[in-house]
Amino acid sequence: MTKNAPHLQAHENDLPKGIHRARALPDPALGALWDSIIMDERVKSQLLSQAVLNFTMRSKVDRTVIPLHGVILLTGEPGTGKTSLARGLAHRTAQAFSGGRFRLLEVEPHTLTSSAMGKTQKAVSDLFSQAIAEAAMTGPTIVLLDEVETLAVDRSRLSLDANPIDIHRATDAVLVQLDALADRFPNLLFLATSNFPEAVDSAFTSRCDLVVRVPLPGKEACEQILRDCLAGVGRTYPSVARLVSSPLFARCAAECVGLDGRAIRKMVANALAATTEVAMDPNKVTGEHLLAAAQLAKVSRGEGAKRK
């Protein structure tokens, strides 16, 4: 928790509908999230550079020359760290402007949907044209749109007979508001995430300045995530940190290929719950426990993929 967090937390109940959290940036706690996402550093650098460019160039170059909308979209399977990456990116972007006071707004899209005709469209319009616009008037603002497919659903895949026309109108409202905000506020950046990019309307995707797929970690990344997790737990239980020297560590890391970062870290917790004795004293965990947990996680993920 940062120094600013308690102050912001006290006012969260007063936030506009659709925004469930607001915080001042930079925020070191979010920087830790950025560091915890282990992926190709070139991709991280590209994301940060694109975000920084949003605040340096958009106010100086006409949109008829480069039609930037101030939108970055992160796609990928659940558990790959898209939301954490977006929050960390917000921190790093603000940090790049020394002395700059940024603000992060996190949108909860599910609170905007309604079965009543016209309610979703109005809620979306109000969120963008009022709440987000007012925030942008006060200074540089970054908005996290998690699960953006909820707000910008692919209209070509929907049947007007099976789905309320309000869903179509809500997507229209998002697109109209993105265009309007892009014209008015060059100091505004949207960071959107989606587990199902095929469900996102193509008109929304076309407005994105950068689309990045966050992949499942490869072999080296799996090993690094596993090392990082064991080292973190090892600060409390020293024997856990020593598992990186186990002859079975390489096999454990290899078994993790195909798992997302969240699943790898949860797998370590499963190893620490291998038996009641180990759960009572995690220092008693062994390489065999870790390998068994990794193999079970791999099998469980495979069964889940088959069900899909």
Ligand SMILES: Nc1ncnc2c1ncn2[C@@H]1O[C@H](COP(=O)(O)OP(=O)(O)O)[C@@H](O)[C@H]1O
Second form
Amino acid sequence: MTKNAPHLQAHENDLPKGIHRARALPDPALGALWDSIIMDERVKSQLLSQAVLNFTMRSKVDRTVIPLHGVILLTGEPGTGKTSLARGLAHRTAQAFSGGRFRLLEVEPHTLTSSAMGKTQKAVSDLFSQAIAEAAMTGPTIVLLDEVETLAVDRSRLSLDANPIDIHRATDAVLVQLDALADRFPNLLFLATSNFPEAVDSAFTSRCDLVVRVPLPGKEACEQILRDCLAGVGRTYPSVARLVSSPLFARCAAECVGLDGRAIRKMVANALAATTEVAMDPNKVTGEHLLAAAQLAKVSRGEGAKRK
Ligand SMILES: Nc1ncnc2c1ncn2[C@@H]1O[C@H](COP(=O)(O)OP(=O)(O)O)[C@@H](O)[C@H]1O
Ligand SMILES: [Mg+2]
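Moving from the form predicted on its own, what structure would you give for the form predicted together with this ligand?
Below is the whole assembly, all chains and molecules, this chain first.
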């Protein structure tokens, strides 16, 4: 617990409004998340390098030379691993500075948006200028802005009639605060995610130091996610692990192409619920169950379903 911001490590209920979690980094549980996301390693290392650079260079190079804001944005369809990656990245960044005492604050934008006019803007301003600024004063701080489209709404797409002016002001407040914090705290990094990049205000995107699009997993990644998931469940139910050597495995993996990582893992759960009997004893699952679940997921959740 630090003297300057004791509430940040206090009980969850005592956290400032808008912050739903605060934790010390590194945190091995988050390292496991980073490892669990299967994607192009070059993208992962690009993310890590950019995050590290934030903490090495920003305090040394003037913002008139490189106007860094300390914001990295991950965009992509729901279920592609953005939130997991962001949490894992926070851990890996702290780990890179061995011995550094980093802190991760997780912002829950939905709790800031209030139906009361004028309240959202104030809540956003207070969060950034007080809670986040206080944390940044005590040491290197990473802030997760999950589903940031809620906070930095694309103002050009909003009609003033249909949407309260409060939302516009909240977006303005985010931008003003980002500028102010970028000036004051080079040891602060925002990791933002968005499922709907087109809904994020362009002035916010323009302030991002790096924007990474997290794609749907490709063929090999799908197969690896499926393997990883079956192996994980297999630690409890050994027959599930053996599905990897089923003659149907390759077809199951091929059916997963077009699904996001979350859907692939949920599909495995669906296979384990193929019948009540299997659900009672998941060791009874067969390759046929897995294939049927994969085919069904493809129809109901695949790219075709997403495009409607
Ligand atoms: N590329 C991937 N590799 C492995 N697992 C993934 C991948 N993408 C998503 N997942 C799994 O899907 C779940 C949801 O991930 P999450 O980080 O919440 O996605 P998002 O924030 O993009 O909606 C997690 O359990 C995660 O492990
Ligand atoms: Mg998410």
